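To begin, one chain is listed below as structure tokens, in the form predicted on its own.
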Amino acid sequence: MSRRFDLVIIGSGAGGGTLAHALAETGADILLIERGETIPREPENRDPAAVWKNLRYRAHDSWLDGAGAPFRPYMHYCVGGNTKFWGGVLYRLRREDFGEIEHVDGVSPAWPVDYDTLAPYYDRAERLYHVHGDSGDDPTEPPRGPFPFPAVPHEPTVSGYLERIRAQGLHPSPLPLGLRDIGAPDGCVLCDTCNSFPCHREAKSDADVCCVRPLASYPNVTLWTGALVERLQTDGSGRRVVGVVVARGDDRTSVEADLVAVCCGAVNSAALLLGSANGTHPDGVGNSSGLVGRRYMAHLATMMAGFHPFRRNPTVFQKTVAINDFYLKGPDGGHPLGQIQSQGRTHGVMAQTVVPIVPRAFYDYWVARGFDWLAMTEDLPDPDNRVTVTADGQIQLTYRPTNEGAHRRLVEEVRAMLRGLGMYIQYVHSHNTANTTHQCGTACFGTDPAVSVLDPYCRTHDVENLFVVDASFFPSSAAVNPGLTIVAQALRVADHIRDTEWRRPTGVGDQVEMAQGESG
């Protein structure tokens, strides 16, 4: 038996839990669709063997790479989706990241939105997620009202190294971190298994715990787990979407809407709209442009790491620092090389997953003499990057990083930064084309829809009632975390489905009036 709803959100992650939370107190019936199930409290939470070496909590998917051979993509389904395993820096994109910007292989177009259009939405953005950081050290960074709490103190022996940091001309400043009560009986008590890890403690500022726990005090918000949507439906004439197919199990559900927002992730949202493909929509829906799928971008990413062999580092909660002086330029004032962050500790059996042949107890040693670092550098927009589904329903990423002469400049940076604190001993390990880490730009927004798949409001072009709300929508990557620009679209489009589609008649309460086919 079919159920209809005013809006079907898809996916439950950054763009969709926010999404499903700025729009409950409507009072509008809304399905919430989450293929993954709700991560358990167990001691396995922060088990590193459990979740790097064995990995529990890790998708079983398995894509194709552009040769065509199989792997395992970081991907998680679940309640609150990759948020759970992110390391919660949550940063604002810089205002040049809005504007077109010259780098090494190429340009960073420009964004259909400015940094003002989207400010305000970053301060409830960072409310929303517990926002922890502190304004002034920053070289990047716009002007901007202060943060909704404190930065994250420095450990001690973080704080040494900052000094000599900044003796060698740097200019660290503290890490956005989205983190909740701090200190608190139930809070964040600020341990070694955050990065990459479901907390323990249920205090990272995930799309789980910050907006889709609150939803159970909605009678009009329905969640249903583990449920794949197999597929799209459209009209006859191809204008609007109107209901989706779902697998629960055995069991196959045609679920109709008013509404529909594809918030999967940059992958398997793009992956949605290609298979369901119809007469009216041969290539994919949405797709007229060609560009469902193309223009993939994940950032140039190393995790890298200094050690000294008689110098043991006792910090526990390390990632509290970025460095952003190579952001815009580089150090002779050439191209942009991207950022660099402190990491979470590593733990031995992490290691040892790269490199699984050298014994436990070497890297053991290692890893407690160690200081951690990402650094960062922007992907750019290539369309033979892309998406595709094979004949068979099978999920293609073909990739290849842009951009690598900037970022093999930007590491040989942290060498020498590493170098200048006395650790001549480093380790560095890239995810080189087999990166599903910060997907984004499958499904880019513009004004113009000959070269973009949605509008400024991730309404899609070709479909009057569609919407994508994921990192599907970034034109560039910029080289912050992409996580807090996602959730600040998503209150966007939110403010915007209310005021184009649900406007409230006077004296009806909570009930809401659909104005169907509005566009804006």
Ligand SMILES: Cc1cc2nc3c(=O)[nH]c(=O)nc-3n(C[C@H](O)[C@H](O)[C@H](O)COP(=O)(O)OP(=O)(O)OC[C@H]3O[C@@H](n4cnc5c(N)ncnc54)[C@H](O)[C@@H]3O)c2cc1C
Given for the second form:
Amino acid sequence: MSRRFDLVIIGSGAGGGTLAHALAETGADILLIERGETIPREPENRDPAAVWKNLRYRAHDSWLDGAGAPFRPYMHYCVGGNTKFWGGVLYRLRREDFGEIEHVDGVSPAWPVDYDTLAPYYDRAERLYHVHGDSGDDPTEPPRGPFPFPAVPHEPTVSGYLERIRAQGLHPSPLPLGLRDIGAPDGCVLCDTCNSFPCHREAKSDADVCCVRPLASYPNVTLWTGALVERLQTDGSGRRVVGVVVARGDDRTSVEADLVAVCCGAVNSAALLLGSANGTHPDGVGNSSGLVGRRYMAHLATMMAGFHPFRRNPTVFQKTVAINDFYLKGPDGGHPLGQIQSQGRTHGVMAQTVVPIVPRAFYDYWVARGFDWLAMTEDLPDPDNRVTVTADGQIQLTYRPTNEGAHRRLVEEVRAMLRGLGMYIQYVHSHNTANTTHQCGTACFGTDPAVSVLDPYCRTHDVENLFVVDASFFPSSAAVNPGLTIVAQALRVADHIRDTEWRRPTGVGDQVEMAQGESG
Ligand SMILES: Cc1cc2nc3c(=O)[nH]c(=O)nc-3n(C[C@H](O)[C@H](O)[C@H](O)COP(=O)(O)OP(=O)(O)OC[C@H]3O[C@@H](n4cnc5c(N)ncnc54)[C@H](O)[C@@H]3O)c2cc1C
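Mind sharing the form predicted together with the named molecule? What's above is the form predicted on its own.
Below is the entire complex, every chain and molecule, led by the chain shown above.
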């Protein structure tokens, strides 16, 4: 016999985990379904070879690229989703990102909400995910109050370089970072296995630690792990979703729901909607616009490192600096180029994955003297960049990056900056199209059902009790990391569900987040 819930949330990452946490206090009967398991605390958590060479935590999926060639996407299926492996760089979009922006390859479209609409939810999101920061030096920072936690201090070598970066006329600022209880006995120790590693102390602010674990004390919330949602089921009219089909091992279960929130990440959410096509939704559930799966975006990202053969870099936690001088316009006042961030320290074994034939000793020597950076440029929505599902159920991702000219220019600016720091070689490794880490845009939100999949509260235009609450809703990708915006919108959707579906008072979730933020 199938079970019935008030709300079924599919996926426990930034969108789903946050949504479940925000609605737990309502007392509603909630089922959170996650295809992966909880990442265990084990020595491999902080072992670069396990993470980067053996890909211990990487999803085993095989997707097809546009030409039909298989590739293994940079994805993680576990409680907390990809947030378990993120760098915890938790940025607000800039105020300008919510309006139209002219880029070298076209226009980045406006969002159906503005910065002021999302600002109170960014405040809550930063408290919930323990964000550390200080906005004084960032020329692009939107209007805001103080961060809930002070900025993570730069290590001495980084501070020394910052003086010289300022002397080049740039404005480095602290990276906003979600880290828990820095320096406390069980807290963050600012180590060199943060970005791309699951935190061995569980002190990184991810959706598992911040949102899903606290749910254990709510009897009204049930978590199923190792449970893959295969299909959404709609009623005869097609206007309502009535349930989902879940595979747990060899078992198939039907779960009935009053409301369903699809939070599987931009690619998997699109695949689930498309793969659930039926008589009333022949092109996929919620897809009367034809846009489900289209407008896939991923940032253009290049890892860079300056190198000086005679200068060792003793920095452990290096990911503390942002440079946003070229975010809104290039150095000549032209089109935006994107964002520059310092990166966590590269480990020899990580660098060796790029050209494995070169001996490890060379890489160890190299990375000990390197200073690592990331250049990141906005990708624009193109309907031909899309997720589809093949007849045998395989995901196909057809993608060609946009804005490559702007990105090349940004990389040149970072090279120039590193040269100015006296670095001899500026090593560059461009992430290719298999880098799905910042995927977004496959079910964009908007006010017009003809040109958007979701309404401004992430409810599908076509199916009245179906929401998509993850990176899918982004109409543009901006050029800052997407996580905090997903979390903020999930909190906003939670308020909307409370107000419109359950008519329970708002503000309860605020108290839970405040209490957690204050404890940090
Ligand atoms: C190495 C790395 C570093 C990153 N660093 C940053 C950073 O510093 N800052 C930042 O903002 N962003 C960062 N990101 C990106 C960020 O992690 C994602 O933008 C964010 O997690 C996306 O949230 P989401 O809710 O869309 O999806 P996810 O967080 O990926 O959650 C989706 C969840 O759905 C589950 N799921 C999928 N399909 C199904 C199904 N059919 N049934 C059941 N469950 C399903 C998945 O297992 C997963 O748990 C990083 C990502 C990676 C991989």
